[in-house]
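Taking the form predicted alone, here's one chain by itself in structure tokens.
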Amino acid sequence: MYDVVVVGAGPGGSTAARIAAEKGLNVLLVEKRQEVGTPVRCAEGVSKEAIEKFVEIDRKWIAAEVTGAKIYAPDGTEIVMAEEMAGNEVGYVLERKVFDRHLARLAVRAGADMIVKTTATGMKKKENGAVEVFLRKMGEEFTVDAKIVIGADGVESRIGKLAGIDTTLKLGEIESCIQYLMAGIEFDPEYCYFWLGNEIAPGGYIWLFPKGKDAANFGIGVLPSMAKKKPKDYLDDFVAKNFGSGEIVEVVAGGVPVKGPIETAVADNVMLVGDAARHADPITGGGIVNAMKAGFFAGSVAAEAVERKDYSARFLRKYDELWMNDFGKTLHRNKILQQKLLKMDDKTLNKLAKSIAGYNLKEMSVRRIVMELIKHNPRLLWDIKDLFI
């Protein structure tokens, strides 16, 4: 009998098991691949602030540090956001796979058990109101009990959907991405870049984020429902077209959900953090540290749970309000943003970037360039002013 089994050793699901073991529950954290980190589907950018909160920064998984961001409009028009505020979106850029395995060591050395390669294929209540998680490793299936079960399985949750939570998602709802890791590209190591465009990237938007003096994370998302081709023919095409001497050197894929907030994040004996729980940013596409957050939060609840032997959604919803309070509004405010810009022609995006153009905001953070937009075009966005000042 496990107090707490946390399915995915990802960063919210090892911030969850970590916090739920240093209090003193008996935790088992399940990692259905070989090794944790692997395969990298992110674009490893996250703020400085927020990361420090949860971590002590261990310059073994820092790739680079950044400075400031560039965001291009269709027609090249140039905004610049420099850090010297807190909030901020950017600041490192992680190496993901080291990264993951520290958080991971973290709640083992925190007390939690844990096995890899190990997947939850089901979960069955028991009368004394726990609930049997069947496993499969390497062929061989076993189960162990659990107390709470936390699903931190990602964007194709199945602790979610075995818990009956409601997390569909429509073909609008979620980004299509690929990832290049590219090799012998010039640009500016201080900075990540954004480059938005109907025509470059429906309903999403192109990065390049920094890992050393001439190697970044080069990658895509793309709204399916919006795109005419497929993600990587997207991607080529911009590569080739203004970065075609650098060499590809590793290729990820994969979904990120763009939903907003959910309902709930939580069934009898069920919590789901990260992508399983949707919280990732419906605008940056961002979910490191929410998920971070979520685990703590799950990792805080699961410990009360277990002291008053109560497990039912009922009291586990404490655990929405906290993530709901924190960063769920923020959630709110940006799926509505996203919704807005997704009527935008490419015009309407150059007139809004012209308007700002030649500031320098000393703040990288999706609510402080909404702000100044707004304050040069009430009439276009006066019908969201109230979400951001």
Second form
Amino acid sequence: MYDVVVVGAGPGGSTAARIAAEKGLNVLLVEKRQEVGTPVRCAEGVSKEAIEKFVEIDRKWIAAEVTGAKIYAPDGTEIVMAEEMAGNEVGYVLERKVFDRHLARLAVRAGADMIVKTTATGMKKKENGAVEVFLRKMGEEFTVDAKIVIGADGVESRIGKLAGIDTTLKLGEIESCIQYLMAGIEFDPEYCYFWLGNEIAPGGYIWLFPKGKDAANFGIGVLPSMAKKKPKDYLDDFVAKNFGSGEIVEVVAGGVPVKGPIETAVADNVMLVGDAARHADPITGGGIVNAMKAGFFAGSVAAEAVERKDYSARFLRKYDELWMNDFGKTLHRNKILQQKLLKMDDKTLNKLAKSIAGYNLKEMSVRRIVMELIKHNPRLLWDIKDLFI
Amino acid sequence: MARRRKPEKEKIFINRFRCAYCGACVAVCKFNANELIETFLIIDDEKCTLCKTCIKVCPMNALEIKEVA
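Could the form predicted together with the partner chain be given as well, to go with the form predicted alone?
Let us now look at the entire complex, which starts with that chain.
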């Protein structure tokens, strides 16, 4: 009998497994693919400060560092955000293929068992209060018993549905994304770049995150409820127009949940973390740090639950409280901001950008930029001001 | 949940040369018809109602409705 079975060895799952194992629990980490970390489905940008809280930085999985961001309105108006602390980079662009494996190995080093190329296909409640988890490893079916299952099985999560948590996303709650790793293009590698506009990326944005001096993750997310074409068509148009000389050396696709906070991420014996719990940010689409925080909370609550021998949803709500009072508040705020932005036409976006163009915002955060926008456009943004002040 | 009657002769066709196994189609399927096994997408025709939600979310344009021969 395992104390905890963690399904999915991404940043959320591996962190949950590591924390639970560090607290002395008997942990099994299950990964459905034969390799952890590939194929990547991510733009790989994270805040430096946030990630340092959860893992010791290792240069092996840092592809690039950036000091700021440049955001472009539909008419090309530029907003620059850059921190002034010289040499103190604020953002990392990760090498997820290496990063995810590193986190999985940390979990194993902490004492977790691990199996790969193995899918969790079902769960059944047992009379003793534990659950039987059905697994399929290279076609061979078997079961393990667990007191707690942590579902970190990504955007396509099955664990939530098996436990009765309906996490199905509507077409206005998921960004349909495609990304190229492009080599041989010119840009200033000190910055991340964001392009907004209903013509170029309806309901989302185009991004460029450096992965070195002449290569970058060049991607797009669009809301299928608003898009007239596939994200690939939008991105190809944009690349041809602006970066025609580069070569595509890798293609990445993905769906990013932008649903905002779900009502609960727990059921009896089950906790969901990361994309499985729709923990990605509705404005930025970023999910790595939230997933790792959630993994940390879930691993900690699992240890308490095992100590008290209480695996009920009622006890596990402690995990809900932890993530909701932490990044859940930002998910809630940014969901409202997203709804507000989705209603704006390009003219309004241009007007907003012009109102703060030329200021250096000196801090790379959604909060900072929106506060500045509210200051300059109080009437337009009156209804969301209380969320940001 | 009320299930829509679906045309007998149609089904969702997966273009495996395009599919990038991202799982977006699985995330939007309320009938749990789509499943991603490692990097291999399957669609359970019994569960599928041809609601086309997965076709709309697919970033690679890898899904389409076709008549069954």
